[in-house]
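Presented below, as structure tokens, is a lone chain in the form predicted on its own.
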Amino acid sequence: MAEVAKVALVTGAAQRIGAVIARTLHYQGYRVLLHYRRSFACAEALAQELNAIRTDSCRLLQADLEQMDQVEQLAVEATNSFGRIDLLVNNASDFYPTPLESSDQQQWDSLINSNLRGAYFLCARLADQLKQHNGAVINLIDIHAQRALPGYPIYSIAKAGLQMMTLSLAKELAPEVRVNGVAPGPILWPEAAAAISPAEQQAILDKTLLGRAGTPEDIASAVAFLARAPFITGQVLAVDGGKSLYSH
């Protein structure tokens, strides 16, 4: 009897470093379900794209991770989509500056609910179903998790508590689930072309020790290595060219 191919729910999978951790682990040979937000239309086209390669290895989930009622929902579309849940990867994030003056509450909801609360619900309702196929969780956190960025007060503090998120539910689920996190550096600049002048991105990688900025697809490498590697939970792996040991 052919083995089951396993099923990857991948959040924010519609664009950048979410569509390329989606294509990598369906090159590997999963199933895999791309949640989107807003992005169908690039949602679609990366599904037709995984199909054309094996027929109905793709489908597409849609939910707002900000709203609690729809991420319930997504864990029980999840499920049901393939029957199981191997690994689950929570890329999705909002991401924009907070100046502490003049952030407000509807700032502080969206980027915890989107980078944190999201995340935290998702593996708790679909916890029972990683347990049983002796699954992973991995989380993408960000370099910043452990050295704020100035500006960013809300979106450090979100990341910050992911990290410790991922920490405490690698003691939660084990034996049976790992979860670990990746910590990307400066990969992708933010979609707004003037939100990092090219002065300021040349001065982010003046402080990263390999002089250049990584690609998706470095994330990606990381997020499937660690999907595969049995021995490993509860850690997070900094993908960002030695910035984090910068010395000022």
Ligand SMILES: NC(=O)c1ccc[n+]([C@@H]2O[C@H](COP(=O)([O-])OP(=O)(O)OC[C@H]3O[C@@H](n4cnc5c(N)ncnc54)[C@H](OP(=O)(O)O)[C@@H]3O)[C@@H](O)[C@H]2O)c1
Second form
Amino acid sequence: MAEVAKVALVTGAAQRIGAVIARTLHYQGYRVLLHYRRSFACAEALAQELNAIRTDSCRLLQADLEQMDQVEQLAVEATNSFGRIDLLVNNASDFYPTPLESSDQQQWDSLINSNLRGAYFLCARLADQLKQHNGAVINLIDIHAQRALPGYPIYSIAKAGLQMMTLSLAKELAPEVRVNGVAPGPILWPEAAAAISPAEQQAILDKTLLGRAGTPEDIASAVAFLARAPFITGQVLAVDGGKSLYSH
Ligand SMILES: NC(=O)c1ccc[n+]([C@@H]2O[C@H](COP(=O)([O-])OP(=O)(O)OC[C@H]3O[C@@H](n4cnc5c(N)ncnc54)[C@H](OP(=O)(O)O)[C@@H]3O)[C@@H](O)[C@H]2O)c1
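Pass me the form predicted in complex with the named molecule as well; I've looked at the form predicted on its own already.
Let's see the whole complex now, leading with the same chain.
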């Protein structure tokens, strides 16, 4: 009898790094649940692309992870969609500066909830499914979880929480489920208006050992590796061109 294809839920998967993670996992045989919040057109185009390769191998799920009821709903829909979950990739993330003195509770809620609370409760609600299938969780963290990004205190705090969540849930979900993280360095610059100037971009790249930005494929390869690394749990892999080691 043919082996049933595993199912991966990738959050924030409509575009950029999440879309490349989804494509990579799909290429490796996973059925993919593409979660998106607002980017419906991109999500739908990607789903069509993947379904053209294998019929009904990709489905869309919409949710704003800031809203707890939508997180709960997403977990239910994800479980019911293909009837199993083998891999959860917590990739969705809000990212914008929050200067300390002007920061407010709305910013706190959106950054903490999109980067940390949503990921935590998806793990909690999908834990039974993941255990049943000896599954895995992979969290997209950031090298700035360890060294705060100036001007981005709430984001840095959220990612530090996600890093500790990776270690903590590796203990909570062992031995059935492995939980790991990938901590990207500079990969894709933010698209927001507050985007970083070319000179600032170069200054950041100059502070990596490899002297260049990485690609979404570098991150997706690390995710795919951790997804099938049976003796690795509770680890965070920096994929940062040596930025976290740079010292001069
Ligand atoms: N880009 C980099 O160089 C870099 C560096 C370090 C770490 N990372 C981490 O790697 C991951 C991917 O990076 P990226 O730059 O590709 O991410 P991104 O484009 O900034 O965000 C990915 C997706 O997150 C979704 N999202 C944001 N807030 C949400 C919410 N409240 N509810 C649900 N979804 C929400 C958005 O979905 P919609 O578009 O559908 O609304 C967005 O497309 C992130 O976790 C990021 O923190 C990236």
